[in-house]
Structure formats: structure tokens, C-alpha cells
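Shown next as C-alpha cells: one chain only, the form predicted alone.
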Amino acid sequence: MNYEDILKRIKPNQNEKNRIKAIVDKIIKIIGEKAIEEGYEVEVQLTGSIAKNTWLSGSADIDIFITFPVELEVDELKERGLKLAYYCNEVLNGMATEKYASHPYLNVHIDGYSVDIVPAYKIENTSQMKSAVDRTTLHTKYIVKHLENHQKDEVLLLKKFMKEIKVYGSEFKTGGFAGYLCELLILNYGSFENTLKEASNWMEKVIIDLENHDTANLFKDNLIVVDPTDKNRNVAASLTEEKLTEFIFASKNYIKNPKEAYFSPFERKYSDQTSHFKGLEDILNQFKDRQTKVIFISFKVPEISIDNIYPQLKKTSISLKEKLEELGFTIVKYSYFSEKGMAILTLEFDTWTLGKYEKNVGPKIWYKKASEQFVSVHENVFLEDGFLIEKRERRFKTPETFIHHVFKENNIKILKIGKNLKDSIVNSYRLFGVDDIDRFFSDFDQAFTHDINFRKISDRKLEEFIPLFYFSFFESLDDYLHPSQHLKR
């Protein structure tokens, strides 16, 4: 495979580099001068993929760290760091959002770029570390020192490949490979192709220990990449088994049949907005062909980060699934989806209507006291295989009846619900089936977008936002019906 044409597409050109350098220089100068004026002892530095020259064209996220002496109290660090960050935002006319990692930092939108301005401690090694963000500067220094110039192209190829097979990004929504992890893989295996060849043969318990720290026994993950700057950390700890195995599977496919198509977005059968609408009928027919019953539960979600939303959606989905299975319903598959202030849970049932009666199994007849108590409390008791059994009418014969019951304010505590979702679910949930998808979207703006808070969530005009949500949900249905389709070309 000739990678030159691919690299021309994915490497930032000189114009892009110059634009980013100008913004970075401006930010560092503004913060540095303000720090001197305030009498703060700081070092302002660029970190992350831009500092390492390993970012993909068009996807530059700028990370600026304001590092303070380790002697400074953490409350002072937070206060001084945010003061400098807000000042910079004000001078550059940016749009700021305060976020939280180990401590607060500022995300600023300036001239079309997303910039994280992060207060941290200036450390020489992890023994001085006071929070997880402190080691970021060590990561940058390590990669800058060890990654050869020609290997930066190999990192770009690996990142682009991972991005298009949907395993790139360590945020919870993705659960994939972090940029730093990609760089360490290239350092270990030397090149993009060699990384994929090795990955296609990975078995359980792969260990990469570039600095021979010999601490892999501390971790139980299937991929262990000991952080060269911190022997007590596995860089691959946040990588899910799903994304790890998807990468292995895609690597096998690529090595067997390398194609340039792997470095472009997966081309769906319905690849444009017009055909999305036409394709909905096909999607509906595929669901019907499965001869199962699918229930969608939609509700609004609060304005919190996607990394907070997705763990809560997962927790809620699993709890709802477990409760339904306890009642006797058979769930084939479930999933959860969120886009711009809305969430949809999907539950697919193999068994969705239960009989009128159920068995309530009591004690064995040999236990006299327990048996007498069971018989005194219950009617319609009979004996089966030595157990006392009560025949009773089911309270919930369909999943819908249970869902409507449990999503009430007094009953939702039955489930383990994400802490930020309870009120949203109770106040805005809506149940619909495959045949109701069209109607759901036709009612969408009336049902979910009349209140001013919801309108604020969208950074687009409402008439643009609704199709965006529609297309995203459509693609999630396509992925639901055709899992792993993006792993081969």
C-alpha cells in the first residue's frame, strides 16, 4: 500500500500549522504577561498532539497548560489558573465553558478552534504528582523525546485508521484508544503496518512495557501498556474490551486485504441525507424481519458532558434490562444513544407477552414453620417437586406496562438510574415502537423542543437540529442491525 496520497489528506498543511501556531503564541503571550502582572510564578506550555506534531488535519484540539510550583496550595492553583484562563478568554473574545477533570479548567472557543486551558502542577516525575492532569506534561515530553520524525506519519495513519473504524477516542462514549496510547504503540512496533500485523495476532494479556518497569502484574486488563512516565498506570485502562476486539478484527481484515477505503469514513448504503429518509423503510423492514419486538424509550437529558451522560445511560439500560428479565421477559439486545440533549434507549425482546399467571415459589414442604407461614399468607397454593407454589396473576404481562409503572416518580427508585437522569426520565419519557418512528420524528419539535432550556442545548437552528438528530439516530439503528460493518471494507 502506498501511503503518500493518504498522508497528503490527513497531515496538516503549512497554512493550518501557521494558523494554530499564531493562536497558541497569542494565548501563551497573554497568559504569561498577565501572570507576571499578578506576580504568579507559572510556566505556560503547549501539550498534547499539537505539541507532538501528531494531530490529524482538521481535528486540532489545542491544549494549553499553566503549570504552578508544587508548593502552591491546590485552592490557590485553581483560583489563579481559572483567573488567568478567563482573562485570556476575555481578551480574545472567546466563548468559555468551565469543565472539570481532577480540578476545574476552561474550554474556550477561539477563531474556530477548541482550546483547553488547564491549571496543573509543574512536576519532573510522578512522585511529585498531585492530580492526574499533572502527568500530561510528562507524556508530551516523553513522546517529543522518543518519537522519530518519520514515526509521526505512522501515528497519523494509525489514528486515522482507528478513527474510521470507530475505535479512536478515550472518552466514555467511545471507550477507545487514546492519542497517547497510539503513539506508544508506534514507539513499540515501529510502524502502522507492523502495529496492525502484531495486533491481528494479539491474544489475551498483551503486555507493552517500553521502559521495563516490570509492573504489568498490577493490572488485569487484556491490553497492558505500562505508562513510561508512571509505572503504576496502564495507559490502556480505559479501553473497553469491545473496542480492543474491534481493533483486532479490523487489523486482521486490513492485513488480509489492505484498502485505501479504511482511511475514509465508512460508506453506508444510505450515504446522503435524502437516501437516509428513503432508507428508513428498509431499516423498518429489517427490524420486522427479525420477528422480535423493539421498544424505544426517548427522553431529554440535562446539559452535562457526554462523558457523564453515557455512563448514566449505560447504568440505566442495564438496570432496566435486568428488572425486565427478572419478570420473565427475554431480551435479545439493548443499546443506548444520545445526541444534543436527547437520549433513546433501545430494548429488543424475544419474549414480550407473558401468560396471565406466574408461579411464586415458596419453601420445601419439609420446613414446617416456613411452609405453614407460606400457606397462611398465599392462596392457590399447590405442591411441585417438593416445593410449595402459589399460582398468582401477573402484575406485568408486557414490557410496556412495567416501563410505564417504573418510570413514575414514586417507583423509579426500583431501578439503578443515572443520578442526573431521574427527573428527566419521569418528566419527559416517551415509549414508541418500530412502526412509530416516523410519527416520533414528525412530533419531535412539539414533544421536546418548545421549552426554552431545550432550545439552548442546540448550537444550530432548530430546523437544522431536528434532521441532525434524525440522521444520527438513523445511523445508530443501522449500526444496531449491522454490528461490525465498519470494521471491513
Contents of the next structure:
There are 2 protein chains.
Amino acid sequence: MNYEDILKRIKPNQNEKNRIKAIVDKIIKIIGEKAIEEGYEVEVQLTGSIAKNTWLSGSADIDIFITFPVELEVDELKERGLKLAYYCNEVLNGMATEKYASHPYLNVHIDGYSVDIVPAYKIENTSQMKSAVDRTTLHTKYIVKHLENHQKDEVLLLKKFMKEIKVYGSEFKTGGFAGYLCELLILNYGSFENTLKEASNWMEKVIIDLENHDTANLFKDNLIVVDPTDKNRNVAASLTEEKLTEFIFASKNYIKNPKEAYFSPFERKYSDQTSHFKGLEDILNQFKDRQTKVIFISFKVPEISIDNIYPQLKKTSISLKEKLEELGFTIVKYSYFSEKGMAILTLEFDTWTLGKYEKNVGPKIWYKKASEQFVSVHENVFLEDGFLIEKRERRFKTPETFIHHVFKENNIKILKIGKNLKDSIVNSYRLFGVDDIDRFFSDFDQAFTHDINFRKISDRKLEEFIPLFYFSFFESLDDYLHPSQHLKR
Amino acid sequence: MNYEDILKRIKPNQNEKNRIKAIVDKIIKIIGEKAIEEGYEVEVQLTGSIAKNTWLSGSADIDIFITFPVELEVDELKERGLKLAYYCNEVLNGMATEKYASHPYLNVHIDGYSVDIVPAYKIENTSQMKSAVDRTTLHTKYIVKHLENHQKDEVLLLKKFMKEIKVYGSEFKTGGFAGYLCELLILNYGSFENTLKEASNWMEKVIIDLENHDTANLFKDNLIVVDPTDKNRNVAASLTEEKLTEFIFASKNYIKNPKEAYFSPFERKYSDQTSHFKGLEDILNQFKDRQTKVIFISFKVPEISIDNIYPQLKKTSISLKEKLEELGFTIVKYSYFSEKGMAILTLEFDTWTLGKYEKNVGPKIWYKKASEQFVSVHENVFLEDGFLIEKRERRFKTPETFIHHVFKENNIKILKIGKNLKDSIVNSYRLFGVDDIDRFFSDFDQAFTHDINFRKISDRKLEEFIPLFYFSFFESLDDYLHPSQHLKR
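Following the display of the form predicted alone, present the structure of the form predicted together with a further copy of the same chain.
Expanding to the full complex; the earlier chain stays at the top.
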């Protein structure tokens, strides 16, 4: 593999570095001076991948920490921190959004960069730690101190590989590898290739303990990377088993047959992404080929972060699946998808029609009172294996009947459903299938064009936004039909 | 309830008694004289319901025991016993069939009566018992001694009730109540009505111990009737849970609403049993109404007793059901039926079509060698929940495909199947459904008329036999559609 060529693409050049340095310096200067003016005792620190020189070209997220003395009250810390952050945003004419990790921080968009300005405590070691974000400065220090220059390239290769196989990023939606975790893997295994070689051989219970804290037995995860700066923390704790095994699978595939394609976005079979109907026919034919029944459920979702939406969609899908399977239908696969105010659940059935009657199983005939009660209430009672059973007409003979029933305002409580989704599902859900997906699209175009909610939430011009939504949806269907395809190039 | 009227129908009249007495005397005399001639030391005893005066009019099965001294070798006992029995059959010009309980005995048809002539040991108590049949003479003695005259009528009512709700008869196929068990119930509860009243209130673990043997804890059954003549035996041991609970259900129904109809054969909805297509249309419509898929599998069965055939049909049905359900089909109900050399299995499906593809679940990716092996052998491998999975085309998308596959000579070993059925299934099975049942009947008429095997096994004239087969089959379908109907009049 010609890693030099790949690095040329992914490593920030001097120009990019200079631009970032300029903006970082400006931010630090503004906050620092304002702090002096306010009489706050602070240190303004660059942290994260920029500080560590391990960011991928073009994806520089700037992390600025304002650290306060540990003696400061936490309320005071929040107030002062946010005050400085908002001030900086104002001066630089940015777009600010308040976010929340252990406590509030500010995300600011300045000159095309996303900057997190995070108030924290200034600590020397984790014994002083007051909240989880405080740890970040220790992480940065540790990596800056230990990661050798040539290893930074290895980190970049690993991050890029992980990004393109979609296991990079520790935010909740992804559940993947954090940047810090990548760096520790390189510190441990020395190089990108060696990391993948080792990962492809991982057996359950992998332990990496760079500082010999000897605390791995505290953790139950399959990948345990003891935090060098905090012996009580597994850096891989938030990594999901799914992303971990995906990384292993891709590593095996890469080691067996290394290809440059692993360092670029996955190229789908339908490559012309300028027309949003390109590939649709192919996708629909693949669904038809499966000889199952697919029900798509679309509904609007409220304006909350995708990190909040996804767990709710998951919960909703699972609850719906469980209820439908209790009724006798069998679901071979399901998925959920959301993009810009719209969600689509996909349910795929192996069994979607059921007989007219079902058994209502009553008590064993040995239980005298229960038996008498059961017989007195029901018609058509017979005996089977010692149980009294009522033969009764099935209420829901198709999945659609049940879905229409349960998505009514008074019935939706039957499901365990995301709290933010209830109203929007009841008010906006629609069902469609593989055969009437066209109808859905034309309806949907209408909705996008006319619905004031969609106008509001769209942060692009509509004509750009609609095809973008379709692309994402098609891509999600393509991934649905070809699971793991991006893990094997 | 006017029990007098019922008793008039079911109690043997003097004429019937005289006829039976005459034949019994004749048999005893013939065997006794022959024994003297041969120099055998024997006692010839009448046992069973005739001896106890508890037989239902028209269903007198005569049981004659030839008892030998306990010192006699068992081989000698068999030889001498059968010699005397065969001799008796010859003299009376009967039709003899050798049968087997603990050891061989002879069933003889004489003058329209079925007579069992059974060699056994002459014992005074069970400590002397050499085989299970020896016990019979003790049972007869016990009942003759304890059952009062007026209680014999109560026994008749109970036997008749049980017969008509189809729980009477302890042979393997029925698994119901033995005559001796009925007599003990009456001894315990005093009368027919009281027995039903008590039975309708039975809760698990009913114990009846007339002689206070205090050995009920030896048995695990729900109904324990300690044999007065043998403290180590539960008289209800061979009673199936199914027949026991059916008796309880019918008792509840009778006590709630007593009707004379319980003492007559169950009257089906289609009552004209002279035309074998009467009722068929109704039955087919009821099947259609269920909106399931029904597959009937017919095949010839060898000439062995129905007691042997039924367990094999059950085993075959269950194995077929299990295999089909492993493939993803769901079976809501099944049954089996056999009459005069022909068997029909009925399988009813809630799910009978499946998607084109299935998952072949491989090892967890953590198991290195197994994973490499799996990936090297299969195409289309993806990762799901940490498992490597092959997407492969389903081999059997309909139940019929599988049945045709598995009923081939080389494949039938996949099923756990009755040993006497394998060849006949492979060579003669046919599938039909609710819609082509007519085709089946015309084919079947042909088979009956032309097939030499059917001619051979038929013990009636064909023109009588064919409709008889149909009736039985229709009745079995009617019972299938209306389980427990005969338990509630």
C-alpha cells in the first residue's frame, strides 16, 4: 500500500494549518483578554486533535477549553465560562449553540469552522476531577507528550480508515472509536498496519494497559483500554460491540486484501448521485427479489438532535416489532432512518398474513374457579393439553391493520415509543410499500414544498434539500440490502 | 335425569345374559375336559366385565383365564395354555388370532363374540405374581366381592357416559379409563352422579385409596387410584392426561346441564351418514373460512394393529412439524388418522410462504479460526450482532417442496418416523389440499377398487368399505374443526 499517497490527501497542508492556527490564536486572545478584564483567573487551552496534530484535513473541529481553579463553585464556573464563550462568539460574529456534556458549553461556527468552547476545571490528575470533561486536558497532554511525530501519520491513517468504514466517532449515534482511542491504539501497536493486523486477530477480552495500571478486571467490555490518565476508566467503554466487531471484520478484510479504496468513501453500485431516482429502480427490484413484504412507515420528527432521535426511533421500531411478532407476524429485518425532520422505519416480513382465528389460552382445567370463570365468559371453549382454550377471531390479520390501530392517539401508549415521537407519529405517519414508493415520493415532494414545518427546519434551499433527503434514504436502503458492504472493498 | 330409561337401553337383558352364559359354559367345559385329557392341572375362570356383571349390552367381550400352578415353567405355561385355547377354537369353529400382552394369548371369534383366552398363573395375592396378566383374576375377585348389586347399574352408566365422550378403554390408542378403574370409582364415590360431581371438582393430585395402602406418594400422576389388590400399582397409570382432563371437562358440562344425549353417540351436524359426500362441502367451507393452508398427506399403511399404527403416525407428524417449523413455517394444528390400511396426516399452516433468502448464521467474529473458515467457504458474508452470517437462497420456500424432498427414499431418514411407515410413505404418499380433495377421492376410489392390497386388507365387501372409510375420515375432520364438541352436548 502506498501510504504516502494517502497521507498526501488526508494530512493538513501548511496552508490549512496556518489558517487554523490564526483562528485559534484569535479565540484564545479574545477570551484571555476578556477574562483579565472580568478579573477571572483562567487558562485558555487548545485541546483535542488540533492540539495533538492528529486531525484529518478538512475535518478540523476546534476544541478550546477555558479552565478555572478547582476551588471555584460549579455554578460560577458555568456562568463565567459561558459568558466568555458568548463574548468570543459575538466578537467573531459566529453562530452559537449551547450544548451539554457534563455541564453546558458553547458550540460556535466561525469562518466555516466548528469550535467548541468548553468551561472546565484545571486539574493535574484525575483525583482532582470534578466532571468528566475535565479529563480532556489530561488526554491532550498525555498524547502530546508520548505520541512521536511519525506516529501522527499512523493515527491519521487509522482515523481515515475508521471513518470510511463508519466506525469512527464516539458520539452516541455512532457509538464508534473516539480520536483519543485511535491515538492510544497507535501508541500501543506502533503503526496503522500493525493495529489492523492485531485487531484482525483479536479474541474476546482484549486488554491494552499502557501505564500498567493493572485495573482491567474492573471492566466487562470485550475491548479494554485502560485510560493512562485515569486507571478507573476504560477508554473504549462507549464503543459499541457492533462498531468494535465491524472494525475487526474490516481489519481482517483489509489485511487479507489491502486496497486504497478503504481510505475513500464507499462507492455504491449506483454511482450517479446527481439524480435522486438513479438507482431507485435497482433498489426496488432487489426488494422484490427477496419475496418478503416491506412496510415503510414515514413520519415527521421534531427539531431535536439526531443523537436524541436515533435512540427513540430504535425503541419505537423494537416495540413495534415485538407487538407485531406477539400477534404472529414474523419480521426478518427492520431499520430506522432519519434526516432533516423526517423519519422512515422499515419493517420486512416473512409472515404477513395469518389465519382468521386464534387461540385464547385460558386456565388449566384443574383450576376450578378460573375454569368456571373462563367458560362462563367465552363461547367456543375447547380443551387442549389440559388447558381451556377459546377459539376466537383474530383482530389483526395483517400488519397494516395493527399499525393503523396502534398509531391512533388513544392506542399509541400500547407501544414503548420515544417520548418526542408520539405526537408526530400520530399526526403525520404514513405507510407505503415497495410498490407504491413512487406515490410516497410525489407526496413527499409536495410536503417538502408546501409544509411550513419542513421549510422551517430546512437549513438549505429546498431544491438542494429534497434530493439530499432522497440520497440519504436510498443509501440507507442500499445499506439495508447489503449489510457490511462498506467493510469489504 | 331418568336413569331408568337409559339403563333399559344399556343393561343386558336376560336373553343376552343367557346366550353369553351358554357360550361361556361351553368354552369352560371344552377347555376343562381337554386339560384333564392332557393331564394339565388348571383352573378355567371367567374374568372381566362378564364375570363382574358390569358389561354394556351389546359389547360383551368374554375373558377366559386358564390358570396354572405358579411352579410351572413359563414356557410350559405358554405352550399348554395356547394348546388348550387353539383346541377350543377348533371345536367351536372360531376365528383365532394370536395376541400378546405379558405373554401370548388367543383371541377367538365365536358366534359373533370376541373371546380372549389367556393363560396365566393362579395366584392368591400379588406377591405371587409372575406377569401383569395374573393380576386380572384378583381384580375380578375384588369387584365381585365388594361391588353391591345396585352399584352395578352405576358402573354401567359411568362406562356408557365415558364411552360416548370417548374416554373409555385402556388400550394404547385410546389411553382412556379401564373398566376396572370405573368400578373402583363407583366403589369410592357410590354412584354415577356423585362420581361426576366429584370429578368436576377434581384439582391436581386426586388420590383414591380404598384399602388404605397409603402408597400414593409412589406415583406422580394427577389421578392416583391405588390398586386394592396391589399397593404398588396406580390403576390410572395408563390413563393419559388428555383423557383425564376430557373426562373432567365433560363432567363439569354434564353436572351443569345434564342431558340424555351424553349417553348416546355424539350427533354430528351433518346427520345423513348414508351418503359419503353429505357434509363434505360444509367441512371444506369451514376449512376455507379459517384462511389457513391445509395439506393432507395420504399414504397406505401396513397390516398391523391400529394400536401400533397410531403412535407411529403421531411420531411422524411431530417430526414433520418440527422440521417444517425449523424451516420457518408455522403450523397451527395437525392431526393424524388411519382406517383400514390408509392413513391421512393433516397439517394446517399459518405461514406457508417464506422469503427467498435466509440467514446461515456462522461463528462469532471473535473465534478466529472458525471465522476464517466460514468466510473462505461462503459468499455474501456480513456481520450481525457480532456473528458472521451468510445470506443464502432458501431451499424450501413452500412446505410442499420440503415434503416432496423428505419423502424420498434417501431423505426420509431426516425424519423421526414410525419404522413400519417408511416404505409405505415413500411408495404411496400423495399430497392434496382443501381445493383438490375431490381429485383425491376419485383417485382413492380407483385405488380401493383396483389395488390388490386394499382388496386383501378389506374385511368387508368393497362397496360397504369405501363409504365407511370416508365417514371415518370426515368424522375425523369434523372433530378436527370442532375439538371437544363431543364433551359438551
